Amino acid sequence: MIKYAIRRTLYMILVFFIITLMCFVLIRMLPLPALPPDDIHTEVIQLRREALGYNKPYLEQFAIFLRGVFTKFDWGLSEQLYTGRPVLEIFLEKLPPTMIVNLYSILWTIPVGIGLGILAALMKNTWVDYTISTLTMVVISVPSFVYAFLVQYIFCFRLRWFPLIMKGGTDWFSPAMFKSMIPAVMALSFGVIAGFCRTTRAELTEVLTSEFMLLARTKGLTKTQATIRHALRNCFVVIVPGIFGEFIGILGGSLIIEKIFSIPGVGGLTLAAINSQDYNVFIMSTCFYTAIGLVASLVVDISYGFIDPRIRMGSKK
């Protein structure tokens, strides 16, 4: 298991390096945006461009970039959005709202999604199961930004329960801020709930029809006891790694949802960097989302071995 984890980590680092190199070269191939002639930061940015080797081959530029990141954690300066400010400083300012909104979303979607999946499995082939399964397929098929518009129209515009956009400021845990986050949390939650519901129902339905469940019932356990002690434990071997992946993946946020609800997070920063051609900000956002996806995949793979000792990851037998 340890060897497998080390090998997967090394592969992850290699993939991250390759993706970063490709994005870096493609971005540097784009024409540089013009700098305002009278801005006090223009001269500083031009000197930075020379220091970063903008007139040198791309691989040499990438080496200079990596040296700055690993030795000083220097991701460069913003050239368009926040002229002259360090990219890392801007990014750290935008990270909290992205984390908080997505954390609120995942904390309530996990129990709701798993609970609905368990209910559908226990009431298989009844109207409850058919209703939950149909709604699950419909919800999964619809993009999250559609739910965002529906939430805004129903709960924010018609019922006026919540504000249309997120409250400004940095009081992340105040009641007013929490209330303004609820529409975005709802829009992010539908797809996750449906995903957990579908997975839980499929796994639990299969486990409930297994031979060992029949043996447990013949030994005197009631259906409820057999389900809790044996069925749920076995189906969670598949469900729990997905939960770990979701907890890691919350940092990724949602580009479109953040834009719709005016959340001042990483997603909005990334879209703004693309529109304004702020390449330094965009390369850091790209590296961030790439790292989040790779780490989530790694955590899911490794967690299987810890959850079920019978699994031997990377074993030849």
Contents of the next structure:
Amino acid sequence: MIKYAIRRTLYMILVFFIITLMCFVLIRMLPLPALPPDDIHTEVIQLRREALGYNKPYLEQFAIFLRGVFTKFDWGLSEQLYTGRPVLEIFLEKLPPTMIVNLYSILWTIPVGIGLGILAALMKNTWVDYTISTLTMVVISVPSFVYAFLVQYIFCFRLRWFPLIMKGGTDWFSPAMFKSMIPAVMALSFGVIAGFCRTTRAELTEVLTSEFMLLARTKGLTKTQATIRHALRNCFVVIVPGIFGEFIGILGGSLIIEKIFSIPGVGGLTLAAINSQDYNVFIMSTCFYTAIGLVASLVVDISYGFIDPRIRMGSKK
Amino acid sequence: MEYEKIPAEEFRFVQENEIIRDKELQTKSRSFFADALVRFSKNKSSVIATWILAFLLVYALVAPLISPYNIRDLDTIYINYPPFVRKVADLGLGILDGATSLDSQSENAMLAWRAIAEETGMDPLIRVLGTHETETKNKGQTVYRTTYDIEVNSYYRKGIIYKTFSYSEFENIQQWQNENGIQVIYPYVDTKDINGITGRPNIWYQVDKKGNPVLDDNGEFIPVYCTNASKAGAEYNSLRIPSDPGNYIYSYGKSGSVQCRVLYYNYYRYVNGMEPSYLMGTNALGQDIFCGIGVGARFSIIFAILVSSINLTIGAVYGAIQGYYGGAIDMALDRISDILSGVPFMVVTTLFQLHLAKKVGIVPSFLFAFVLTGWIGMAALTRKQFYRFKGQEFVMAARTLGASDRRLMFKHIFPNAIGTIITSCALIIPGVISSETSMTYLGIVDLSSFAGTTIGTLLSQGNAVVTSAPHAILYPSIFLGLLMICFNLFGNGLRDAFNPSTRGVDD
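What would the structure be for the form predicted together with the partner chain, rather than the form predicted on its own?
Shown next: the complete complex, the earlier chain at its head.
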């Protein structure tokens, strides 16, 4: 199992490097935007470009880039957005809001989503199940900006419970900040709740009809006991890796929700970098999003093996 | 050996004169697709979804045709205006009346609305929702103020604007007025007569320094139209307002042109040849949203179908090769799809836009971005199906008969997998529409020059004015939401119909 995990990790790192190389070359191939002529940072940026080997072959540039990243955590300077500031510094500044909003959303979506899923599975083919399943279907189908709009219009504008957009400042854990984050958290949560609910319901329905459940009942367990001890445990084999994946995914956040609620996060930074052609920032976000996607799928894969000893991955099929 | 040459007369029929007791088959045989269709039509929610979907598709095709507007018709004044159709508005049903709610309007504001109604004959005030009495202390005195919550017609509320015309344009408007009997140009008011207030073209009455109306003893407005003929910019031989004694001037001379007070509603009729009728209001560019949704949806759907069919083909061939040959080829191809699927879609789209948009155009580069990673899911699905079928007896039989690899893949195995593949195609289309909408919403791809507008663009324009003009995002949202739900229900129904074994199991 551990051998498998190590092999998967190494493979993931290799894939990550190939993707980074591809994106890096493609980004460096773009014509550089002109720098403002009379800005004090222009000269610094010019010198930096020289040092980073902008006129050398792309592979050499990539080597210089990697050396900078690994030895000095140097991701280059922002050229357009925050002229002359190191990209990493800007990036770390933008990470907290994205993470906090997503953390809040994940904290309450897991219990609610799984709870609703269990409820629907246990009351299968009753009106409760139909209501939950229909709502789940609707929420999963509708893109997030539609219910972001509904949240914003109903709760923020009509009822005036929350501010329309997120509060500025860096006091991430103050009550006012929490209140201003609620609409974004809500808009982010619907989809995740629906996703968890659907997976849980599908898994639990299947487990409940399996033969070992009948055996558990036959040996004298009540329905509740059998469900908690046998059915839930088995359906968590599928759900828990999903939760892990979701936890990694919170780093990435949602570009759309961040735009709608003006969250000063990574998504907004990426969009701004694209629009103002700040390529150093864009390389950093590309690496970031790629890494998150890869790590999430890796964690899901590996956690399957650790949670369920029956699944022996990496062994011969 | 002795059987090799049997003379023909030795043969005879076994049952020549006997009664056959087998019953002939009474029922008709049903093909796989007919069977699936029967199962599909038993699924009520999918059938309803299919009808709604059909309606939405018809809407997308027909709306741009039946809308009186073109997507290139932009209006500079009617921006983010609510839905309005004159004929329905006149019925007073509370729908399509261009209503905007205004809170806490003072007495003076109410007078200003009345003044517009009196001058133009179009009453902006639709209804009073509520009145509030407030008591304020001002310099030791208690002052009672009444404020009103009202709904006003946004189109009438605009009233009169200043507009500068060339002499010939001015002539044309006069001629149009004479032909149609509709007053576009209203008598000029000199800013000197209204305490030098500028930027409020709706004032035609005597005002105090703050611009509040000064009424006469009967509570009527006192007109202050300009009568100084020397200020007139050009000769005016057209309709005059009923209260005009004949000496009001209708234009104000500017160098080489004339400035007029123009009733925008009627000016709009002069320019467009019709009254404004926006079934779903206008957006931030002054486009008709009813038409915009149709234009955007038409693009999205055609684009999604195109993308899905390309991805389906690539994915099917790729997956077929992977699944059929297996082993090292499978491994190598799997690594390629692993790498491609690791690149975030947003990054792919951006890079393709930056690199290719200038060379091959925005839409093709957007299409390439979808094609680059979109086929991977399809390939995985086909590969799985091929692994399932390639070891089965019918494949072996065909191989024994000498069928080539290609024939085995596409004539024998592929038709068995086609049900799964078709149904997943129905679920790919909404996915493509959703990603396309997100990308245009975020502004990473701007398709307005090609398609006129897209649902994503409409949503993003609407989102900027969510508080002042909720209709601008409401209608695109409803449309997109319905489209997605119906496509998914339709796709789920298809999947259940084609693979009855997986009924009710999502994913």
